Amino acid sequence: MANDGLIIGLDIGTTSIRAVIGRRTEKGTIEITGVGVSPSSGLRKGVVVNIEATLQSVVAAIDAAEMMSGREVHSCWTGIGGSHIDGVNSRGVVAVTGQSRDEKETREIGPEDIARVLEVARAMVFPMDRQLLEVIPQTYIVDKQPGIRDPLNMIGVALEVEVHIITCSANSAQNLIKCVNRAGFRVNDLVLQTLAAGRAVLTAEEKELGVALVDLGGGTTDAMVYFQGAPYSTYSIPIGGSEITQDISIVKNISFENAEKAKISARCCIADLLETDEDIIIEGMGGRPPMPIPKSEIALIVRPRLAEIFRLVKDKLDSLPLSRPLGGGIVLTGGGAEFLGVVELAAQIFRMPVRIGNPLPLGGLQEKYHSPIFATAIGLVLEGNIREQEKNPERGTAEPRVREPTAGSPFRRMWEWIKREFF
């Protein structure tokens, strides 16, 4: 059963899971008309460490998007990533062998050339452990003439495609597929986060000019760098904001829970920048008394653990070999990107202008999800929105992998306590 003109996207993260649940208008453009949240206790840097902690998160957050929607999911689109993410660059090139009218001219370039050409490209040995995730053309060369977008029906004799790929660990893959069916919707396809967050807040402008997405997650720190309007390189920090908690915890002698409050409740990176230093109440342990913390001091301790995530990042960028400077800058989603003074720390570290990514604007409950935090799950929504189209043009609709009671059945409860005493 599809979802009858709606597209899902769940982003599930390492410290919460966020679902989207958009409806395609007739006009053709997507309307959001449902958004929940649930905390994340079932992931360790973007892996699954915990499959029933991590069922009972998304089954909260879908339901939550549901009750907002008023509409019934079936499928989503999941996201990805975390630091088994890994990407590289690779070429392939054959010979034209499409039909011409004179067998003496060059032939035309049909759609099996360009299927076999990606075919060749992605041809290369993965570790048995790897799965492949996304070949993302970048290049087509037709008779060595380069940047060529769309090959089809020119004229050629060998055609060459240079492309990205992208792959993940594959238990780590069928660990998150095997969440998200057992808490009862079915997965149509796994879509890289830092891709899909590229679709809901980057420009064809930026990725053309070169634009670094940094993605300052929970657990890790995920970055993909488009040059000449696609996918130059992809790549992860294992450091995130739960780091940042950490240090606050230890600083201050607190729990990594009230840590995380008082991190929340500071949202700041710069204490300069602070309008009012108010102070945070910290809950007292052990029948203690109730400790204020301003929030000053709190910024003192989140900037030096994230100037270094933004130092690694920098690293990894300077390492590539590109032929000029990113022209579009860095655009910074995820959680991480709600702190005040983020954009003027990072500019002082990549010494290149640094913008928020706020997802593009759609129609719909947008005040509900303008913030960089859901800037992946608005993405999975136009990915799979464009990958349902792709599949089939007149519905727009994608085949689901597996079939199990929908969200908001009353069966749901009755077939998950099945599976978890009969399987």
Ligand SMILES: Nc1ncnc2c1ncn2[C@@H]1O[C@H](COP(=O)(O)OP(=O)(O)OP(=O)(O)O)[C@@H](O)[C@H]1O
Given for the second form:
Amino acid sequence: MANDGLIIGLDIGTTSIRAVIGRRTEKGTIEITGVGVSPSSGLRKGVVVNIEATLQSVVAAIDAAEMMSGREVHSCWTGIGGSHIDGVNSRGVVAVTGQSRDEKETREIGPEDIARVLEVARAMVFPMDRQLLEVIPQTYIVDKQPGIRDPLNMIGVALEVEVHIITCSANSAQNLIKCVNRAGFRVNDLVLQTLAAGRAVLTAEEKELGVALVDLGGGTTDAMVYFQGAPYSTYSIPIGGSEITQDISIVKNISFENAEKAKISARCCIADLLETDEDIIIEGMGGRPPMPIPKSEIALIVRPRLAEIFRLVKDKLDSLPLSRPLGGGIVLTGGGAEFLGVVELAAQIFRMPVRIGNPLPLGGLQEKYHSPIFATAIGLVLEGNIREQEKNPERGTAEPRVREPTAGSPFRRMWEWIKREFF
Ligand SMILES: Nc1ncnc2c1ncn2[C@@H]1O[C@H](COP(=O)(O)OP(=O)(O)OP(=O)(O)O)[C@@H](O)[C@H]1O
Ligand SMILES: [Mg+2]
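Right, the form predicted alone is done; let's see the coordinates for the form predicted together with the ligand.
Zooming out: every chain and molecule, the one shown earlier first.
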């Protein structure tokens, strides 16, 4: 069953699962009608390690979004990310086979030539355990003329393309799909999380000038570098917000859960920026008295770990053979972008302009998703909408790629029971 004008983004993260329901309006714009969040416990570093725990969180997040929007969901655009993602650049060249237009045998580039050159560019040999996720054209070259965005209908003899190819672990992708299917939903497509986040927060100008989107997640920090309008590099650092929490837990000798609460309450990585240095009260364990910790002390623990993450992202960025610096600088998304002082800290390390990537405003429940932590989920809705339109410009509904028997969410199971019993 199709979602009937609804587009659902499902961001399966290491610490949280977010479901966002978008509705395509008559004007063709997107309105967000439902948002659901559930804690995630079945993933490690972006990879599913416990299917049962993950599927329960998926059901909880989608149920919450369904409740808010009052609409039932059947299929979703699911994000994939983490350490197993890899991006490489490749190129392909073909002879144009379009019809002769005059006696000089000039040829017009048709859609089949573009499809063929992309096929050649993607024909790399990947190990058996890798799965192709995205093949994104960066630029086309027609008869040695570079910098062409859309070569359709151009006259030429040789068509060349440069592409960014993204692969992922085949097992991780299958496990992710399995979780969503067993939760009772179909996966329209897996979409790279940073590609989706980029769709929600980056401007065309930033992509053109060159920009690095850095997603500060709970399990990993994922980067996507755009250059001259297209994705250029994709990489992941296996350190995230959980390591920051771990540091607080070790230094303050408190549980991981209490350290997480302290981190979120302090919400700061540069102590000097705190207007007032209040205490955070941590419950005492086993009848011990509560322990007050000043926010500034938490910020002092957060700062070096966050700085280390930025340095690792920068080292990789510096190793890229870019012809000029990224004019668009750095855009931060994910939960780590919520820290007070994160822009200042990142700017010190990257020595580039830095900003927070809040999702660009859409219609609907804006106050519910106006946060960098929602960038990926909102981007999945936007990317899903574009892919649906491309597949079926008339109706804008996509045929799901994956079909497997589904278990059904509580919402759906109740509905099935009502139908059986009363109709
Ligand atoms: N207000 C906040 N201030 C600081 N950190 C926060 C805040 N809210 C959430 N976080 C942290 O952000 C991280 C979660 O971010 P996010 O939801 O983007 O990650 P995820 O998508 O679950 O993980 P990943 O993308 O790595 O799979 C956690 O480490 C959490 O502690
Ligand atoms: Mg994430």
